[in-house]
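For reference, the chain that follows is the form predicted alone, supplied as structure tokens.
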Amino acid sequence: MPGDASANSEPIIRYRGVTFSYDRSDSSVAPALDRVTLDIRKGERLGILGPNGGGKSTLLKLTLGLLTGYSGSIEIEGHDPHAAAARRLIGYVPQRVEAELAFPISARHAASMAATLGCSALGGVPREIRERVERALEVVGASSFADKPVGRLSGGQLQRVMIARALASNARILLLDEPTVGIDPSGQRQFAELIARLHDELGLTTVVVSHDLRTVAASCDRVACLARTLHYHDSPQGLTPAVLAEVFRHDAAAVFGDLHVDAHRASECGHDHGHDHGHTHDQSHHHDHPGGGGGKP
């Protein structure tokens, strides 16, 4: 299966000892990220799970080159985040897209925005790019509503259009920020099916950033639990209520009551690919103390 193949592939993104603080002038303030070491392998589906304020958005912004001033290193196919952004290696699907919704444009136009950057207004859009946009809309199942105004799309439809936009720019890595927020259970199931299909058909590397364990368990092969430090990095079925309680200890209300059930849901979703990543990462998968790798609680 594709998930098995990714276990032996080279890392497409490497984080090594990444530490970042929003207030570097005050050493008494805990950093937003503390010595995070993580490999994301080519072709895998990784979920980054953690509470609100746990550093997920910070790691995302660092990866996209939107924040600077971190220590450690981040490499994306051998490039730093700014160089990777210039090469459009990462397709980013944001949680909120109010800017697009405010414009009177069609879903097709919204999907073409990234791919047509740099095209001359007088020369029009090259045929190759138009065909690429149409293929992207087709592969995500958005062709039937491509002419519909984006402001009238459902949450699930808009999400598909945003994924098509990333695919149309030939991104090799798809990074999705809280992709199931505001989407009903049926749409969440369809999202998991779509991610699996994109993975199988296109060989994409997908990274789902979420605080929702169910989303991660249903759509990812492996999970990294992040709460300022990396607490766990392995398959979802290996998660325990104890690990989750530690990760969400300051945000327990978001998952309280679902910890035990959701921690074992991955086995029901058929994501047990038998990975053995114990020898590939600098930090252990099951930490005996909070934070792992020397991180502070």
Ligand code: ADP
The other form holds:
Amino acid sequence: MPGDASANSEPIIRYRGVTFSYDRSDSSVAPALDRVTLDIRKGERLGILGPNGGGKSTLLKLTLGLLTGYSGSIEIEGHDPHAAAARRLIGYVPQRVEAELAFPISARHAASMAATLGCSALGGVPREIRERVERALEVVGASSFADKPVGRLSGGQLQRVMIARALASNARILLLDEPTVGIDPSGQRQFAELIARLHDELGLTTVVVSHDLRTVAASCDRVACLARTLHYHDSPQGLTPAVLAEVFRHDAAAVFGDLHVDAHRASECGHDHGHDHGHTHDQSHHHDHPGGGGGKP
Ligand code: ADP
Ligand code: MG
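Let me have the form predicted in complex with the ligand next, following on from the form predicted alone.
Shown next: the complete complex, the earlier chain at its head.
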């Protein structure tokens, strides 16, 4: 089982006490992230679930080195975010790529953009990279529309192309921000299948960030709950569907197949899932428990 295999492996991304404010001059505003401590394990499919404004995109941008000025530490295979970006350890599938849609480029071209960074314009793209792009398009099922302009792709197709782009650059970690927003139900199913395949066949570590419980339930083995600070991770008990139902009452009706969630205290995520609670938490629940993963069947 994928979840079991990754349960005891070393962290591939390690967050320790990460705090970040967009406006540090105004101390009356709670930080967007408050002392976030989390290990992402090699080869796992982690979901980061939380309400809008909970800091999910901020955490991803810090991880990618797109935002600086945080306190605490972030290590990606031992590198800080800047160094990890230079090594292209992480593939990023952003929330929506409106700007890109306006460019008259093909899906294939879009998929090759990360892999061909650094190739000289005169020398052209080396065959090895071209082959990598073709393989990546094939893996995600995008070969048949590779010649189409990106502006004519459906949301789901475009997402596949963005995933192919990350694969073509040899990323071993995929971060996906709200991957199912604007994707129809059949596209969402295909998305979950694709994540499972990338995990099983390529051994990728995938991090899906979403406010949508359905998305996380369908595509993840383990879940952390982020609402400015981290509420759950790495406990052996597992957060039960009943607790999640309480936390995300509105989404819960249609869900609950095989989701495994690691939880500390069930009651904590529920009270103020939303806003303005940066300073009210006892932080003692941030410690790893020994023997994590024991909740897996
Ligand atoms: P999520 O992705 O979970 O919806 P975000 O990380 O986008 O949350 O936002 C977290 C908090 O930071 C929110 O309060 C949001 O208003 C604020 N925020 C996000 N981006 C910026 C920005 N560029 N400047 C100032 N505040 C921001
Ligand atoms: Mg976001």
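Only the largest set of C-alpha atoms that superpose within 1.5 Å between the two forms is called the rigid core. Keep in mind that what you see is a predicted model, and the values were worked out from it rather than measured. Positions refer to the first chain, counted from 1.
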May I ask for the C-alpha shift of residue 28 between the two forms, in Å, based on superposition of the rigid core? 2.7
